Amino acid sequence: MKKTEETIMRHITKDITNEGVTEYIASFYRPLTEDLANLRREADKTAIPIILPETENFLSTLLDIIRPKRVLEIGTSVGYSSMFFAQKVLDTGISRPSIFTIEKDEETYDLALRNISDLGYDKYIHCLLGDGEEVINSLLDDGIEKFDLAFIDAAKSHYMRFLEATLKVMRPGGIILVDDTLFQGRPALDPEEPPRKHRTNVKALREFNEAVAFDPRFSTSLLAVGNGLTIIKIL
């Protein structure tokens, strides 16, 4: 592409996500369950980060086409995304879905147990209390079944690390989903030396899509859904 043709592509997409285009996505969401609409709810009321409206939508689509039975997730939070996975998994017609999600907070874990097991999720979600990597190796050791889809949603700052752990638990040819990868755009448009207390999470989401964006392991695409998710397909 010539430079001119260049210049005015940047210029037709520039500015295309703002908050009214946000918002104006956003209308469009339904919850999958009332009983998932009433624990977002509550998670935005307590200030409890959980997946954004717009960031279910798309992996609702997602999951429809690729429907897989088995999810691995690092970062339960309340138990909000993994009840969503089981959920929408149920709809795609796989009545045993199998969901492993990780947590390292010992009161955010015992909360989504509790959320888990009210809304009937129990019987198709594990709940794994201790660090991502170290749970991993753990479940590796016992020769775990290899997962379709992971999602990793968790400390930032490790990344790299959750998502090494987690290829060794992936069957060949699955869905890593990595959220927030944007964080609120400071990757992107933060100064060199970003403000202190976001400077380790934005240098290490800066060297984590860096890194995964020419990994030649991965089929990958950083999308400026939600908070940032970025789709990274084994290869």
Ligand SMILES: C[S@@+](CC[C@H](N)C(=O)[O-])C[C@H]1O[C@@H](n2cnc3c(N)ncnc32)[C@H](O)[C@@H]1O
Contents of the next structure:
Amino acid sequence: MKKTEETIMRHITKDITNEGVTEYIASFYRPLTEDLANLRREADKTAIPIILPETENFLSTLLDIIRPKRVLEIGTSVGYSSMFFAQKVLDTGISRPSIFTIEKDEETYDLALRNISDLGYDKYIHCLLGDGEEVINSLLDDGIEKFDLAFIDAAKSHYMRFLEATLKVMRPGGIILVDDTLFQGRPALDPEEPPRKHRTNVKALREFNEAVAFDPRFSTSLLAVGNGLTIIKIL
Ligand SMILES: C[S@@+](CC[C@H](N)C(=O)[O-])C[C@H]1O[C@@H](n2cnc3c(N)ncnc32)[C@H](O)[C@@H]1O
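Same protein, the form predicted together with the ligand this time rather than the form predicted on its own?
The next block holds the full complex; its first chain is the one shown before.
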């Protein structure tokens, strides 16, 4: 698939589909709580990436459908999505959610701990410091109870190893969600050799997207929601 520079530039925008459509979809977004709305505003102000409103909307309905009790997340950042998961699980009528979230960066981890405690979610969320794969392996060694749902939202070039690690701690039939799999539309629209700045991520995402789409262990869909969201049902 050969593309001219012009075609590529025309397609690559912040929105992976169409700006107007994305805005329209995002207009239906309502925050779960005022605290979460404030944290989203703060993250936006400081340009800290958290799940997009339209991704959150989709996750919200999905959680109403699956009603998970135990959620594993790789990529805590400031704790926004882990608190969204905790609140949403509570809203589905499950009284004691258990959210495990892993963050590699120590400063970010400390900030997440503070946010989670300030907003009163610390009884539901276990924040773990370290690399996603390594922490999962240590949870496995400790005989952790399996998870119903996982959300992978960390370094894009490591998605494959995060996925393989996550699979070891999922219950049969569990669901794994992977965010940013369309990364500004680049895996689809960049030339075969992507611009140097994005080369590693785009190449890794292309390999990842193809591998999970055709893996007989899964039923997989890559959705043009937010920055691309992959939903993997373990068969
Ligand atoms: C996009 S942010 C996560 C946003 C968060 N899920 C939310 O929506 O509120 C990605 C985070 O993953 C962390 N991260 C990067 N590599 C990681 C790794 N190998 N293991 C665990 N976390 C990692 C980064 O430090 C960053 O805070």
